[in-house]
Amino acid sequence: MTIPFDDIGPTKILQLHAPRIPMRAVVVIDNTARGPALGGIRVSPRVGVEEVARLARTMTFKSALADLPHGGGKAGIIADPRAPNIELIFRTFARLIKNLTEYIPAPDMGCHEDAMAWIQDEIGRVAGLPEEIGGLPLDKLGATGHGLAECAEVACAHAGLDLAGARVAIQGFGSVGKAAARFLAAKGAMIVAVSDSRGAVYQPGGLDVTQLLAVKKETGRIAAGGAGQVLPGEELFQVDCDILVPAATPDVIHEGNAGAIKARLILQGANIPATARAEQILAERGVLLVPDFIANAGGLIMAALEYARRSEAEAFAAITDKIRANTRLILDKARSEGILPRAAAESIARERVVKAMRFREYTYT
């Protein structure tokens, strides 16, 4: 696999192996010109170097656009997150990155706050700790979902929608999807479809979010509650809705299904949820897409403020202010210049990173 390098990174790619555990992992430090790289650990048997590198670049841009004093990095542990020795795996990973001081780990898919506590215990350098030991629990508070709802209010105006009464479909009903459903519903949106790894439910008249959350907690399957029409998970992309929130794994929106999407607005709740070609196809059809490093930056913003020892109230205020301002900024730029929102966002983020690099020595890590 060939990893593309450009004028801003990546600066380091590390492959880690502890054969006696066994444990395999990869860490990519994309850029640290604005500060130490802050990025989550993705745990999956299928995560690889290319995915981690793409995610690390997303974190570079996400930090730059949120005007945080951090660069971008990401890690992937190649393991089943339900493995019986998962604590040992995380602790071993932490020991192997102890001297990689330019990287601050945080939670990501397959990784939870307990894991952050184990890493903190080993190396004393982490974001996303449990609240019992001074953290701001990102999943419990719903930082990313809160940011998505704030983004939605601004983006709806650009898409000619009213968020109150807008029909929303959410692909992925994990921590991000559940929080997005809560915060969007609180703003008057109607959740008409949700999916998880084992299926989807669809109800044109709207689903009861409280019931969905209860069913998911009790059974682990949103389709188990009889709340609406049960569909195969991939059919969520075909339901009639105004807003689509992909909030799970990468590249779920692709050339093969982009033409079937009926939404007028897509808020990328997951990192890299759509291929470049899919985004182009959707834009040509008049669908407005808010890219991942704008729409889902709430979790990173809260993690950064936790690391800086700021309060929950300060974190939520920062998420609201930064995401609303950045959504408006990139959508206005995209409209005025006739370019995709992603191109507008990348242009601004790259400019901020390059300016920071001018103040660093050649090896700016």
Given for the second form:
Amino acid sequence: MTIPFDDIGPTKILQLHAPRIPMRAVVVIDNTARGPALGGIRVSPRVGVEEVARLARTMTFKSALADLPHGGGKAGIIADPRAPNIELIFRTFARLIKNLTEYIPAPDMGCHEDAMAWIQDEIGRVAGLPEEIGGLPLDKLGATGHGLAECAEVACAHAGLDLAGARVAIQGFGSVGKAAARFLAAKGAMIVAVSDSRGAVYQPGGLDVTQLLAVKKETGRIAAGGAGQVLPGEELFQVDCDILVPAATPDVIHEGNAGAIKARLILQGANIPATARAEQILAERGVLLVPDFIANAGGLIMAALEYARRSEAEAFAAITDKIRANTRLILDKARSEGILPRAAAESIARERVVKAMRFREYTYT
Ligand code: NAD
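I have the form predicted on its own already, so could you send the form predicted together with ligand NAD?
Whole complex next, starting from this chain.
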């Protein structure tokens, strides 16, 4: 498979293989004109180069829009995150990227802070460390969920919705989904449906977020606790709600289900959760969509500030300021130019990256 090049990247694609472990991985450095690429490691038996390349591009745009001194990159380790030798897999991955200094790894799906600590131990270059060794535990603190709630407030005003009392459905109840539920509920939103990989729960009158968190912690299954009506996971996209937050895997909103979505506002908690065609269908139906590289930038902003040795309070303040300002910026631009919010965000990000590239030679380390 060949990954297409365009005017900004990708600049480097690596396939790593340590057969005796075994450890197999892909790293894509999309663009580093603004600084070293900061991007998560996705651990999944199904992750592949195409997905990693798309995610790496998302990181380039996310960093540029958040005005961080970083470029975009991403890694995928092809493994079960629960593999008994997962520490060895991470340590081997770290040793193999030791000299790839233009890439700073961070957590993504299938990763946890301990894994970042193992990488730090091997190569001393990582973000998303446990607090015991100086990190800002972005998943535990809910950096991305906090950013999504700030984004929701601005986008709701734009869409003529009131966040207080708005009905929210969240796909995925991991780090992002759980924190989004907490922070959105704290702003008065009503969480009516939540799903994980094993099913969904729906309660039109509102679910109790504290109870959901406890059920997930105790059983590992959101649908196990009797909090509401149990539905197959896919039906989450059809429930009656005002705001939909996909916070799980790529391309879950597609041509086949975009027409049935009832929400008026979609905040992309996950990276690349909708196909291009689905985003077009949603726009034609008048659904407002805030793309991933604006809505879910909270985790990246906190990771970048941790790397720059800044405090938790500074990170939260930066997330609030940057995400609110960017949501307003791209929604206003989209409205005034009659374009999709994604196109508005991409054009701003691309312009910043291209400008930085003028100052750099071929390799941007
Ligand atoms: P996670 O591994 O903590 O949680 C993922 C959740 O999605 C789990 O609850 C899992 O059960 C669920 N899930 C998987 N497949 C599903 C399906 N088909 N239907 C419903 N639920 C499903 O991962 P995370 O860190 O929460 O990341 C989720 C998404 O958000 C990813 O796309 C990631 O790239 C993106 N993201 C994460 C962060 C962050 O701060 N962690 C920041 C920006 C973007």
